[in-house]
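One chain follows as structure tokens, the form predicted alone.
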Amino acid sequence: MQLYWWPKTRSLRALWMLEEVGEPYERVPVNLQQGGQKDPAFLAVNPMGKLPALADGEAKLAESAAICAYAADKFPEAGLAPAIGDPQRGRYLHWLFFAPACIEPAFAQKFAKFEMPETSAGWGSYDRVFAVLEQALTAGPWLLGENFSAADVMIGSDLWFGIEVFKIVEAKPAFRAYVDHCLARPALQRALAIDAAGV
């Protein structure tokens, strides 16, 4: 597997996921400062020219949630996704895609300070997104109770960015406890160290 990445980007999610999986992979740097996202070889993997992206033989994909889902299903022995047919799989998929569908637009709304009717916005509103997430995380320790999953990689990454990096999410007790559980995972610590070291 080849992970197309660059430090200090959304690539951290895929990096964390591959560290959780524990299978060999190669990091392929895409230097955003030097226009690497326009390289035809990279665009063949992700025509959008965005990071992260993954190539696994003939399989080529982008979008963090898709990469997490792909890796979890390819390596079921890692235990990062409920099996098809497991009732928890529905909620797992819900949270896996909640990050790009709700959290990211809510971040954009907060940063840009724009308002629109909740009924018109697919994510509702910034406040609604984080109220729903707080309720889901209150029971803990993970989104699926005792079972850590790829959905926690997506949500945990976004909450970590929102609290620690962007500083736009209030570190409410449920959020702080959840992010601390994430930070205690050796795979995330490895991913953060790789990200900090750069290329």
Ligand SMILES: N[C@@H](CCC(=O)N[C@@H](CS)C(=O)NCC(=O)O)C(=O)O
Given for the second form:
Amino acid sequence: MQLYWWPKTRSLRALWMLEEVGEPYERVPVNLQQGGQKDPAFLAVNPMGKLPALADGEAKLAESAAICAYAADKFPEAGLAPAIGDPQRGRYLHWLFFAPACIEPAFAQKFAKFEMPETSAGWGSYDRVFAVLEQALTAGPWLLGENFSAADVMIGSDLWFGIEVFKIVEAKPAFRAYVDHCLARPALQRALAIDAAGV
Ligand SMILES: N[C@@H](CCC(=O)N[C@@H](CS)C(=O)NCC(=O)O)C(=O)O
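Right, and the form predicted in complex with the named molecule of this protein, after the form predicted alone?
Up next: the whole complex, starting with the chain shown before.
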């Protein structure tokens, strides 16, 4: 597998996921400052010209949540997704999709300060997204109770970004405890070290 990445970007989510999986992969730097994302060879992997992206033989894909789902399904022995047919699969998919469908636009709304009627905004509102998430994380330790999954990689990295990097999410006790659980995972520590070391 080749992971197209660049430090200090959303690539961290895929990096963390591949470190959780523990299978060999190669990091291919795509220099966003020098327009590497517009290179035709990279656009063949992700026509959106965005990171992260993954190539695995003939399989080429982007979108962090899709990369997490792909890696979890390809390596079931890593135990990062409930199997098809397992009732927990429903909530797993719910939270995996919640990250790009609700958290990302809620962040964008907070940054850009735009208003939309809650009934037509797919994420409702920033407050609704984080109230629902707080409720989901209160029991802990993970979104699926005792079972860590790829959904935690997506939501955990978003909350980490929101609280510690962007500082736009209030570190409510349930969020703080959850992010601390995430930070205690050796795979996230390895991903953060790779990210900090740069290319
Ligand atoms: N929906 C994508 C978003 C990826 C994204 O926006 N990546 C940014 C870096 S954080 C990027 O590659 N920007 C380069 C560009 O748009 O030119 C995902 O979740 O993976």
